[in-house]
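Only one chain is included here, represented as structure tokens and corresponding to the form predicted alone.
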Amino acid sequence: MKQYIKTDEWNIIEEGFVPHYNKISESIFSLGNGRMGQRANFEEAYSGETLQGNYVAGVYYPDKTRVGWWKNGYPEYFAKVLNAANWIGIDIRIGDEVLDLHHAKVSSFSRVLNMKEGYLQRSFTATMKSGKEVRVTATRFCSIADDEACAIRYSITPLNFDSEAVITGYIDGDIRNQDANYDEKFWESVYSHAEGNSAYLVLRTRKTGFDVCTGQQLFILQDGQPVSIQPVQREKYVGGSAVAVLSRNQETIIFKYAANLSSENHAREALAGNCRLVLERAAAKGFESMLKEQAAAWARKWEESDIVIEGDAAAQQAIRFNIFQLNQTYTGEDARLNIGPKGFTGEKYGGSTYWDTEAYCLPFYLATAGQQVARNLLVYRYKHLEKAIENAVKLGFSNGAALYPMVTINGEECHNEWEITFEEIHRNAAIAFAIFNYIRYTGDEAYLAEYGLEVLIGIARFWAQRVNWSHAREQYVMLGVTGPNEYENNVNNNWYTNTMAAWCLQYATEALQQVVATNPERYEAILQKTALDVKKETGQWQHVIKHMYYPEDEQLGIFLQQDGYMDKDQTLVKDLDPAQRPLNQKWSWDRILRSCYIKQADVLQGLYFLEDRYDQDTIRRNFDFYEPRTVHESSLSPCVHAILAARLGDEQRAYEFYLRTSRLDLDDYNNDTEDGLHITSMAGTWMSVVEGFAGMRVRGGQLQFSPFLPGKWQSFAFNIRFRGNVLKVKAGKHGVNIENHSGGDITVLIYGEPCEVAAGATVQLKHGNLVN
């Protein structure tokens, strides 16, 4: 674990340059719009330890697979969002020597995320070999006001010396992924252009044939008055040059305009002019009046998702970067995209789509942003369902029924670890749970009908066919599969996969009577596109339903993670030597598979997502089995045990776990941030807090919070969206405030009692009575 982040509600703050740290600090101060990313690689060239990273939505090349020995049914490809053309680039060259801190001697260093207002600053002073020094100071964003451009301010002052100097602003396109499997380079050239101080380079993706244009206008001011630049063009790289006196104490300021603009969105002869219009539109605006729109729209996203912490800076800091990080990401306009772990700020996971939005992204979006937001999560998987199919079909299953992949972007799946691939198949409960979790949230009960119910139709025969009859047991069994714990492969009858198997039949089964009910001549097309014989097929789903089975160990009143768990040594975390943590750097695979270490929650998953049918002593037993054993080297893992420690009243607990899982990446827990950040695991940031320790669920239609406070805090407040309605909710000392900001009134339940909050009023429940 590495501290070296300062602590500040409102930024993120890195003092002192520590070359070791770099690819941390580039994930850590990553910036990103939705519509593309950038990490926080330096404008100026940079020799040392570096990940370039630039990235565009939706963008992808099917880099082929690579294993050691080929299995039937892996996909040919693993899909990848690309490292695309470098778009900040500032050289500066200083007589013969070129600004690279790699080789200077750095002081003054700092480096400043601004939560509030989106934008990266760093500064520091640089000695270079021949003694000259200069100080920097640079500052740029990715527009979320405009998403398809970004904006740069970069100064450099001489401290000690005049000298003339080479200042060049470019787009390099001579880029590639360090994840490509084989060493290849992705893009193609299609067209350039270098005119003035307007660059203008369009690149293609093998394979798949997206085009992006990348642009720039650059401006270099000096007292005022510009500078001339001349245009600069090679292979796959286009910019402009300027040669200017650099004088002592005097200061340089270069201002870089940027755009990304992709096909996926554009006509691809209409690129380049569309990419100029918006840069001419930046431009125009000019630097100041872009930030400005940059705070503006940032203050509308914190009025929607920020969470308050009084009395506690390290916990306020890290739940706003999560906060600041997601609706960087994601913002819901596009049902084509979606989230990958890393989001824009790493190539691990080839920036895909996993299980995790359902599971962990979706409350989020849910209760911070508008309904369509969420809605489009859903809807990106519904137009994927033939792809689900066409992979269940690969696996041997048939009679439409889907698998839908472990990774994916185009609903392909391209994963190829055999174990995860063909056996971690509890990612289809995820989709469907989704499915039940938006509408139980919104009341859209329309959305089963118009896209849910073919998807869970899909699903449900899937598992049908997953499940076989154990004559030995008289019972259906769940062979060969991985549950959400992949520090187990290829287990028999996972509690988890064979609970949430079942309870996706039955969810299926209560859909089809609902959308009949409700709307008969959809249920009808419904039937006729899927060729479903409802009497027949359902009467199969309750025949499993009845008759799935469960492992448990009676004595010791839990849900077996799957069979044989407790032939294992069962050693518990606290007793290994910490020299031996984590176990996936330390241990080989095989030690770690006939261990009884759990990688992340399982049975402790299915009790999170399933909790109204278990009483809590239940959940009490199997959470304080299971924790024990629990090594969290997954980032989704901590966030569920803050949720069931919270409902289980073990604050000390659920504070650790929300501390663990909201610095995972600023603090580095896992030794992985330099990978890209951990951003899906960050929406189980906001869950921790809001379902956590504020304890809120939906039940019955209703919205119920039963809120405690962790003991170093003062106060926690947040807003939520709620079925047309904004309530800010805050939890106290001396009591809990109900805010309605909107229009009607609501009835929300507090620690089980029902509360009336008139439009515009506020509520407040203090030692068990409301008063106004």
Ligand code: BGC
Contents of the next structure:
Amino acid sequence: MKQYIKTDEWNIIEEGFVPHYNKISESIFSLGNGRMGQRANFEEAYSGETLQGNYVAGVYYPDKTRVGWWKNGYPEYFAKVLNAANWIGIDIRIGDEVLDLHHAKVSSFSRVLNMKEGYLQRSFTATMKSGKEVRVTATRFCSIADDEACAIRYSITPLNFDSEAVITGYIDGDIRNQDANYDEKFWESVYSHAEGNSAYLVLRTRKTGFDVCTGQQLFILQDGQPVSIQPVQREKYVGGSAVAVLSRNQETIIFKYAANLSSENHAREALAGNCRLVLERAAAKGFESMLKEQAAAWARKWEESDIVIEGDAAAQQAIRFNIFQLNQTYTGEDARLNIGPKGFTGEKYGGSTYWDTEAYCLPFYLATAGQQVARNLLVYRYKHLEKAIENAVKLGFSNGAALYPMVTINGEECHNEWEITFEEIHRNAAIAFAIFNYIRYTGDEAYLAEYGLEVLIGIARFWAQRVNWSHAREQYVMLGVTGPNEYENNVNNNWYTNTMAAWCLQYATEALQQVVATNPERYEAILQKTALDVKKETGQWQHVIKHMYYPEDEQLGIFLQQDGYMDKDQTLVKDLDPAQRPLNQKWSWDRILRSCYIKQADVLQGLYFLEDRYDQDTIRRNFDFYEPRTVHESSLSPCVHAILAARLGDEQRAYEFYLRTSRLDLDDYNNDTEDGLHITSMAGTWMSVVEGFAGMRVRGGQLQFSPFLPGKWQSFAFNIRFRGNVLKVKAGKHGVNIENHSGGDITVLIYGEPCEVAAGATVQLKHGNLVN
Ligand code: BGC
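Having seen the form predicted alone, the form predicted together with the ligand:
After this comes the whole thing, all chains and molecules, with the earlier chain placed first.
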């Protein structure tokens, strides 16, 4: 745990340069706009510890899987969103010295991520080996208003000398992924061109053949006058260079407009030409207007998704940081894209899609970005249905059974680890649950007929084939799985998986009934397409539901995580020597698998999803049993515990769990922020506030809240969209305020009581623990 980030409500601030923290800060200060993103690397040369990272959404490479002993069913490749051309480069050579903070004495260093307006600013004074002192301020952003464009303003002022300098703004395409399995380079050069102050580089990915054009326009100004720029070009490198005289206390300003365009969105032959148009548009607007546009676009995002906390600046900063990074990662404009666990902030997890999207991210985008954005997340899986069916065939399933991948970029399974990922078939249930959750929230029943039902049929068919009849039990069982708790492998009858499988079968049956009633034509078309024998197959689904086996411990009154769980040594986490934690770094894998310790919510994940089925006592008994055995070594875990603790009225613990997720990256809680940010768990942080502290639920088409005020907070407020309404919900010491900003009148339940909020009106309610 490190605490070097200064507290501020709208900014992430680092003061002083600690090279040892550089890779952590490169993650924390990352920029993105949904279309591309990058780590907060320096513009000028840096020969110290760094992880250079630029990523273009949807552009990946199928890196060959590395495995000692190949077995049938292993994925052929591990997909990676590629580290792409570095477009920020600005080399400064003063006399015969290169400006490089690794070799300079650095003072007055600061890095500020302005979350309100969406830009990164870095300033420092560097004393070079020769004693020459320069002051630099660099500001840059990835535009969300024009999402293929980015801009940098880099100003350099000599403080104690006059000297000739060579300034080179460049694009470097000679890039490798640090996590390449065979240390290969993934890009080939297709076209490069530098002319005057413009430069273009088109690179093609090996195997997948994506073309990406990265371009720049460079302007160097002294005293408002442009300095002449000469093109530079060599293998996988283009740019522009100028010789300028730097005069003491005179600022030289470099403007660099850059763009990244991919063949996913442009015809290959038009890439360079279109890149030129984006750059000309950016340069014509100019840095300051682009920045204003950026601030305005971010103001709209904040209007939709901000959470305002009074009385706790650190919590305020943290929640905004989470929301900011989520909005930088996914904008929902393109149904081909999804949310990698690290977004655009690092290489780990390869930028691929995991169950994280459906299980953790969907609620955030549903409530803040709106229906179409959330719908695109679902349509992404619809588009992968054929591949999910092929994936199931590869594993021995038939008749249109669909097994969605645990890790994917294009619908194909591409995980790198046999033993856990492969058996986490529970991801299929999260995808079905997301359809239910989306329709429950939006009321968009038409989605079922249009897309949802086909997915549900494929998933139901998978579960119906994956179970087997146990003659011993005279029940259906599910053998050889890994549940959400990845500290178990190849277990029998994981309660969560069995429960969610039966839930999926029931939901698919109901979905069929619904579509036949509302859209019989489409229903017939789907039956034709899927060759579903409704009577026979749903009959079998019902048989499975009725006879599914669920492990329980009747004496303890709990659901058992899996068969045999109680045979394990039951020493609680609190009694473990802290020096043994985190287990995944201190214990052998074998020891972890034999232990009772739970990496992340498992039974509790099921109670969270299906909470309406269980009474308070059942939830409490299970929570009280499993929480003391949970080590929360996945960032996805504490949010589920926070929401359940809140539901159980344990406000103190709900707040403690929330604290573990909200500043996870800002304080490098798990010592792994340098690999990238935990983007998907950031959505869990949002859920902890909205579903946990505010108790937001949608039941029977109605929005409900039952807020409490955590810790030292004076109040908290958030905006949500719900079925055409935009509501601002504020919980303060004296009660709850609901403002209805648009749309029609709405009735919401507050602490179980109906409360009518007319369009444009605000209602205030005093209740429960909020009344002083
Ligand atoms: C978690 C998984 C998750 C993955 C990607 C793992 O550590 O256990 O549930 O899908 O990370 O975030």
